[in-house]
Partner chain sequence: MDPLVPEVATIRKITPETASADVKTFEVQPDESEVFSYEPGQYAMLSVFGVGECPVSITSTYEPGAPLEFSIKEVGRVTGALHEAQVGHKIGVRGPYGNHFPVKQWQGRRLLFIGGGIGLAPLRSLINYCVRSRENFGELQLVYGARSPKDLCFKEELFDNWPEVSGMQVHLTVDAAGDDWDGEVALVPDFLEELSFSPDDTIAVTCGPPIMIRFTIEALKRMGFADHKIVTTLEIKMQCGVGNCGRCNIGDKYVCVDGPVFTYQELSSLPQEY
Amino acid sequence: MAEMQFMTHDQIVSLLQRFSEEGTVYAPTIVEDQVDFSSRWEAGELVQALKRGNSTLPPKDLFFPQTESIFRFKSKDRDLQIEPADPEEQKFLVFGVRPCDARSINMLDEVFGGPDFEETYYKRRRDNSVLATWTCVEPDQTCFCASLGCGPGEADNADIHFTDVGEGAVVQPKSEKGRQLLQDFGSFREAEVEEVKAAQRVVQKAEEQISLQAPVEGVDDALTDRFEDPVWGEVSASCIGCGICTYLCPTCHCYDLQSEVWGGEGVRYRCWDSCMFSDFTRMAGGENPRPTKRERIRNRYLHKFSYMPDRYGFYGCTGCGRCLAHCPVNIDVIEFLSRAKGVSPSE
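Can you show how this chain looks by itself in the form predicted together with the partner chain?
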């Protein structure tokens, strides 16, 4: 507990403001009726924004933007030049990230930091940033992070973690970056024993509020065994292929490479793509290994709960509940996993 600190809300705001002089701070911001991570966060509304449920969009796009240039090209006569896009070097701090979303960044680190090729764009943003997490005090009804060990209070891969205990927060630096942040910008004292205990109670209370449970234990084998099961046709029947589940998912990382050209110049850019779209796997000759919603939904669930465990050693789901909350036809991952395992959702 030696490293537990205490900061008042005002001191937290002041830390963020001081960091802003050198870099960008992205923090939960109330925009109309939703919470987004924004660099235009309001000091006066920060505490209120943090008390709301999780952000509508995960902070994934701060590291893996929806669209980003990879290189520009210029052609004149028969000459052609390529200029790689230079990822911005600016330091940034993402503040108020929920433990579930922090865990998803950890997963993306594995995906983009693959052993064979050194990705530079995502990696540079990770290197230049500090991840500051916040215990989720108001879990949503669709949250099931506890089943996946991704929340509401744990954030092992954060640089620094905050737990709100009323007038301020108990602060726990978890990495060298986090310790440096406190040293450079913070104003704090060591947390009292009572404050640390209060923080533990906050986590416990949040855990108690999460009633939704996903039966993930052994689900990878259950899903693989049911590869040809009629359940896939049933689950996918109502899917309209809108892709919102992949758009809001903090662990989805699929992308496309596209070009734009004007005159003799152009840009190759990377943009999010979705396995829910029919042309995602369609080849130039017209063949498509996943031609209907049935194969696409099957692949999405298997990817999260069977293929990612096999490849990376973890489920590709943090239990953030966004797909559950926003699917326009109410496709329910928990109901589906329960059916796959042959148990009723409440068990």
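Same protein, different form: I have the form predicted together with the partner chain, so give me the form predicted alone.
FYI, this one's just the chain on its own, none of its partners or other molecules.
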């Protein structure tokens, strides 16, 4: 099978519908004038939703749910019974993922499924998933993915990649899962030379639209050297601690463990948390190593641009621009990184 295929929009819809017969398909859906991933996508609105830009919420909750049960427990007298929750087994396809979000899932793979630790629940979902990316034809004004080694058409970690060229899309399988998906479907043809060139022009045009540049080279050392710098207090002064930057971030993965108990039984569950909340690091005795917004903002930036590069070899940011677009007080990560390095945001 040739690597570059072509599928009409109707064939793409048919592919998703056929996969739905054996698993679940999550695709971009327009809900109240915003785009989010949903299993209740509409075939007639799919292409329109794909043209609307990136989703408001990243698809990370399909692999790392906002809330999930870890185990149930029962106790009677001195007897304690623990019943672990069974990881989900159902196959699912996530279609229309932008390259920046695909890159974030690759990062989460290292956090939850790396060589030193394998998290059962996350790993099982990843094993049962197929990741289908879609070239970002119209990047948002807040996108700066190119600065982080990503881009509108970069999808090396996807299973299959689509680039819309008008009446259909040039399709490229990127993994054995992607090749198998196309083989099972069968209704496609090899892309013609002009269609491949058209896809390349689409990617180039999209890359030219990205004007924001984040000065990330060497920023890990710059941030570490300024650990006690007044800049942390200046940046945090306007922060209201709402945590939206962490909840909308495709790479943030902090969580808390809670229990609900009724009588002699209960459930332990995991739920998203945010390092921007005042009680995130508060200890049982009341002590808090990050008592003010200054320490919490510092930890967030150091985690993404210093600690993660040191531990995993990559920045914990994909340049998706959600934090820029949705921060209610307009805290600008690019402006801050520029200040930390002593350069202007345009350099």
